[in-house]
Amino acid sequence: MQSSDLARVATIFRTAFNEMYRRRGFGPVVADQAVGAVIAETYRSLDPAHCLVVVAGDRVVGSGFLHVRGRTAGAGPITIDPAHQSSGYGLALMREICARADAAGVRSLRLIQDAFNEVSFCLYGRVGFVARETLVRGSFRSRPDVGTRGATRRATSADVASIVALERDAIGIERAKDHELLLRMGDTLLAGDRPLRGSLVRMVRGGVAVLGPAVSRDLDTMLDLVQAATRDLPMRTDTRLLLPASRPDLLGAMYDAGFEVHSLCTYMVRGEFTPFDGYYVPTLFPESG
């Protein structure tokens, strides 16, 4: 992918998740054509060896992101243009996106899909990704005047490495520099200190706030760091989130929180996976896992 490349692949982006949430009596969930471009640039300045567009002829028809982090990696987002899908380019796309995977040594490739998607779900399938966890998208709407039980504080760069500590007991992922561009771009958010018990990012833009990663040992501390990362939110703003299906616990809290599903997603996996331990709330945002 070339900086020639952005504006184009900001209109398939854009394009490619509005027609396909379209098809299935969904609104479109890309109003700004700019946050295409956004996620492209800022992939590149990560991974710039990662960023790949698919072109047909002399015109790019599609795009991907690899983001090899040590022996684990995510893929992510994938998009082909309407007009293009079904013609083999996004088979071709993920083969290559496996095939530089598994150059870099990585031993478990992971991406995050919308379960509705029947078509992504076979493609990804195809090139041997397994379906390992449900997630539950949605979101709720803060209450300032909910207070927290136990202590949490935001985080700076001298807590990445015990964040990457956390996360690597956790979920088996280390991502140091992802996490210290979402310090940059967001607040995180830290429950205890030696051990470090939870950590959660917050990035709030256009009246939204999106919650994730968040990775905790126990149930009480994700709780306690959802409440912290809302209660300086104004009053009813609608907060969003990915829950693992797997965790009734955590869901049933959010529930009672006034958790609203959305749809469900799937979180796939191309090589070895052990279970998470503990409570984790992926992100879109990177698409490291």
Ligand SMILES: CC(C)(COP(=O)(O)OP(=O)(O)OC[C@H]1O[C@@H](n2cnc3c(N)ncnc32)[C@H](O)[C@@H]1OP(=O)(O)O)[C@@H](O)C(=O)NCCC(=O)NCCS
Second form
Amino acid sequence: MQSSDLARVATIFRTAFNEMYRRRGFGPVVADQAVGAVIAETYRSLDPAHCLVVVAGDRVVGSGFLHVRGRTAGAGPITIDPAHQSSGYGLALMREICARADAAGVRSLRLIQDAFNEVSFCLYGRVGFVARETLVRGSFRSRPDVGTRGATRRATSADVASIVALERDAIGIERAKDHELLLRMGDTLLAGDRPLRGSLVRMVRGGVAVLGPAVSRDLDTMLDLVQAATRDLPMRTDTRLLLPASRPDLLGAMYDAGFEVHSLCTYMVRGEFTPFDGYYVPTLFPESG
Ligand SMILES: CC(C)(COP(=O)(O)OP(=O)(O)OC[C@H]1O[C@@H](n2cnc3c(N)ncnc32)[C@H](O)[C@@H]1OP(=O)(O)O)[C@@H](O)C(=O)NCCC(=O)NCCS
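Let's see the other form, the form predicted in complex with this ligand, since the form predicted on its own is already up.
Below, the chain from earlier opens the complete complex, with every other chain and molecule after it.
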């Protein structure tokens, strides 16, 4: 992918996702044309060698991203122009991404897909991905008036090594450069000290808060972090996150806080996978796992 491809990549990103949602009866998921370009540009700065476009003749018809982080990697987003879908381009792109991951020594390649998207589910299965977790995608309204729970603090770049160690132990991913990026783009909150018990990233854009990635060793720590990340937001801010379906205690606590489910996603892994230890809230940005 070259910088001259970004406008086309952004258009395909928006139309492919909106069309995929429309076909299944949902409203558009990508409202802003700029989103795809911002994501592509950010990933080009993190992983320039693994930002790919699909070319048919002299026309860009799709794009995909691989995020190698040592023995693990993430893949996505993957989009093919709706006018060129069902022609084998998506499969060819995923085969290329898997080949690059294998060549880089990746043992565990991970991605998140919308569970209602039967096309992408089959496509990923055909190149070796296995569904390992169901994620519950939803939102709740922030409430600044709830009492304070356990202590948390804001992370600085001096904390990145501890966050990386926590994620390595809990979810098997080591990704310092993603956490450095997230510190620049959002707020990272921490709970506990030596050992760190949890971390949570919050990004607020256009009046919407997105929580994650977040990792904690126990339920109370995750709830402390969620509450600390929302109590300074304006009342009733739309706050979005992905919750692991395998943690009914976390889901139950979030339902009590007003969490509404919008749809389900599947966490898929190609290669090695050890179930997560503790509580993990993954994100679609960055898609490094
Ligand atoms: C997902 C996406 C990238 C696939 O791209 P594509 O170029 O259309 O995919 P391909 O043509 O290579 O492969 C699709 C395959 O799925 C198969 N397929 C589709 N629906 C299927 C079903 N219900 N059951 C089984 N197989 C199915 C097709 O038959 C095709 O296989 P074939 O070539 O052997 O016939 C594209 O649809 C897209 O951009 N979607 C919107 C964005 C998106 O959802 N991205 C994935 C995010 S996780």
